[in-house]
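So this first bit is one chain, no partners, the form predicted alone, shown in structure tokens.
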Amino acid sequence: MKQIKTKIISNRLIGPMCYHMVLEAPSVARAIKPGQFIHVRCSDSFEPLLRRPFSLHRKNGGRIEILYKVVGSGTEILSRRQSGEAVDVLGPLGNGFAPKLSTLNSQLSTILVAGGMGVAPLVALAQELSKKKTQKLRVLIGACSKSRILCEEEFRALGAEVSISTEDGSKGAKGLITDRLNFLLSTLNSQLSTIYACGPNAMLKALSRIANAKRIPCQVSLEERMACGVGACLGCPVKVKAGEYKMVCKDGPVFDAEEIAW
């Protein structure tokens, strides 16, 4: 983990209140893995006081990219930051996805399931998985409407087969992304499938039940409010089946879906 000043290369609007930021951060880029995150100080003042966590969206050489949605004062300030400015970054933090790249084969179906802004860390994972050309990579993206679908072309450029679901039917299949997952799994050998997912907790809970019923390995990246980002403040607990609590920032944000007490 490092605390560094990073240069903003670009910060652009890509959807309704959704932004894509590129940072020059060679030391972080060398160490960060898909599913891990950085903790960003949104302004140079004490307002807002707390940093904001953003998962690795993808990396390119010494540059890292993040996606974020404006939902409060911190992200609103960040959306106004300009190219050439510097932001204070802490990272990499947390534990990321753990794909067994060495065991992938042509029979394995790797399924990435993204709900809304849950696409953010899954592009980095797809980028890593695409280095191995032997597995079939399938991506399911769900959102409330067409305007909220992000990163479709990024996944396709990485060689993934992409399916879209929208709740209002404005793009792709009408319905929930879990409906689409059930349909896909009905066409596959579930014993040769692995699921990686990120999105709203309700979606992850439903997805976990599907994976458990079909005995499919499943890793989920949890979305949670964070303060310190390193497990010291105990502000982002998640209950696990062992009867204890783990911290999303330190022990996650990626967990085995079977471990969580949904």
Second form
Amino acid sequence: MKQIKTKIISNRLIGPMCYHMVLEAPSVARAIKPGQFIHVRCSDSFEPLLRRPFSLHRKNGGRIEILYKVVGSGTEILSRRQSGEAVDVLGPLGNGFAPKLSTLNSQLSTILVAGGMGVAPLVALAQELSKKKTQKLRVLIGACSKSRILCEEEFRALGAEVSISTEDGSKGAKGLITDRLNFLLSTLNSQLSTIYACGPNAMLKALSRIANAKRIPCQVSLEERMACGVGACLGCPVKVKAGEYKMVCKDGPVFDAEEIAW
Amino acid sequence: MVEVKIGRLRLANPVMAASGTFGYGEEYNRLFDINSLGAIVTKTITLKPRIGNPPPRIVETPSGMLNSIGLENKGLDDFLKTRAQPLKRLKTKVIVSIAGETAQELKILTGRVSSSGAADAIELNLSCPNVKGPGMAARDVEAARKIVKAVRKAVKLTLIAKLSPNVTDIAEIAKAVEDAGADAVSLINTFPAMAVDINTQRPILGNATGGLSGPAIKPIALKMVWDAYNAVKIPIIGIGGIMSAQDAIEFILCGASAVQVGTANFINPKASLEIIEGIEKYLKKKNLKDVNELIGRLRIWPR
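I would like to compare: after the form predicted alone, may I see the structure of the form predicted together with the partner chain?
Every chain and every other molecule in the complex is listed next, the one we just looked at coming first.
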């Protein structure tokens, strides 16, 4: 974990209220893994007060990329920051995805399930998995409508087979991403699959039920309001089946889906 | 010279990390050497484990934030087993924060924490706004006096009473705990507060209410430190929205012998280091040799 001043290389609009930011941050880039996050101070003043957590979207040499949607005052300020400006970053934080890469079995399939902005950390994971080229990478992207589908080309460029679904049918299959997942699993040997997912909680909950029923290992990346981001303030709990709380920032943000008390 | 004394505790400088914002030091020690701090105050421990409040526990508000952690901690036994040793290895002073529902519970806590050797001082959290029971004592003069008296008997270590701002007259409470034998008072804890989501028509926090901290509360905290300073002789530890050296110096001028930095740790984990440096620079600029000369130095306008 480091606290550093990074330089904005670019910050551009890529979808409705969605931005892609590139930061020059060699020391963080060296250490950060897919699923981990950085805690960003959006302004130099105390308005807004708290940092904002963003998961690693891509890594490119000494540069890290994040993908974010403007949802409040912090991301609004971030969206107006210009290239060349300095941004205070704390990271890498949390535990990332733990991809199972040990077997060279070509029957194995890795399924990434991204709902809306959930594509953000999964591109980083696809980037890492594509380097190994050991297994088929299948990506499901789902959103409410066409304009909210992000990163389709990025996934394809990484060699993934991409399947799109929208709730209004404006792109890809009409319906929920979990219906697409069920369909995909019916065509595969689900015993040999692993799922990695990020998206709204309702989606992760439904997906976790599917994975559990079919006994498919499933890792999910969670979101929660955070203050410190390092495990000191105990402000971002998620209830686990053992009946206690774990912290999204320190114990997660990636958890085994079966561990969570949905 | 920035050394200050709180009871029998000598601090290398007057800047501490506030309870509940710094865990047990472990996380931030990976970012910088926390031995540079005057002291750290641990997350509050209770006799039995506490699971804490349901999420969301945090919400940002104008110039501040609300928290509703609910004193989540693994309890005394776990503290002694897993936290005591690493804390003993720190060179900075360790102030262990404790809370309990009865004087009896607090006596057991203080007794076992002091015999573990992990604590240089005890901070009695009389004022958490997010739980029933342990949060009440600092709102009532007689309850505060009784509890501090009982704990005082059980502990030789420097005893600090952390006070709630949710009172009519903080000076009166400060005086009562001084009479009961507290070596120092720390003030203030967070203000009970709320945030509401008009779309869902629900409170944002899972526990409905929480405690307000950050720059928003600083002016009120300053006034309460000033009030307490004019009422008691024991040292005062100023807390409330301290983000910078300037904020810390304001508290010292109002009578604080030391300060605790809380919410600022979340925004700038190295805030305390910058504050220590800033205090040293200020002393030099004002041609002062000793930070103790600043304590309560506030020059009231002539009438």
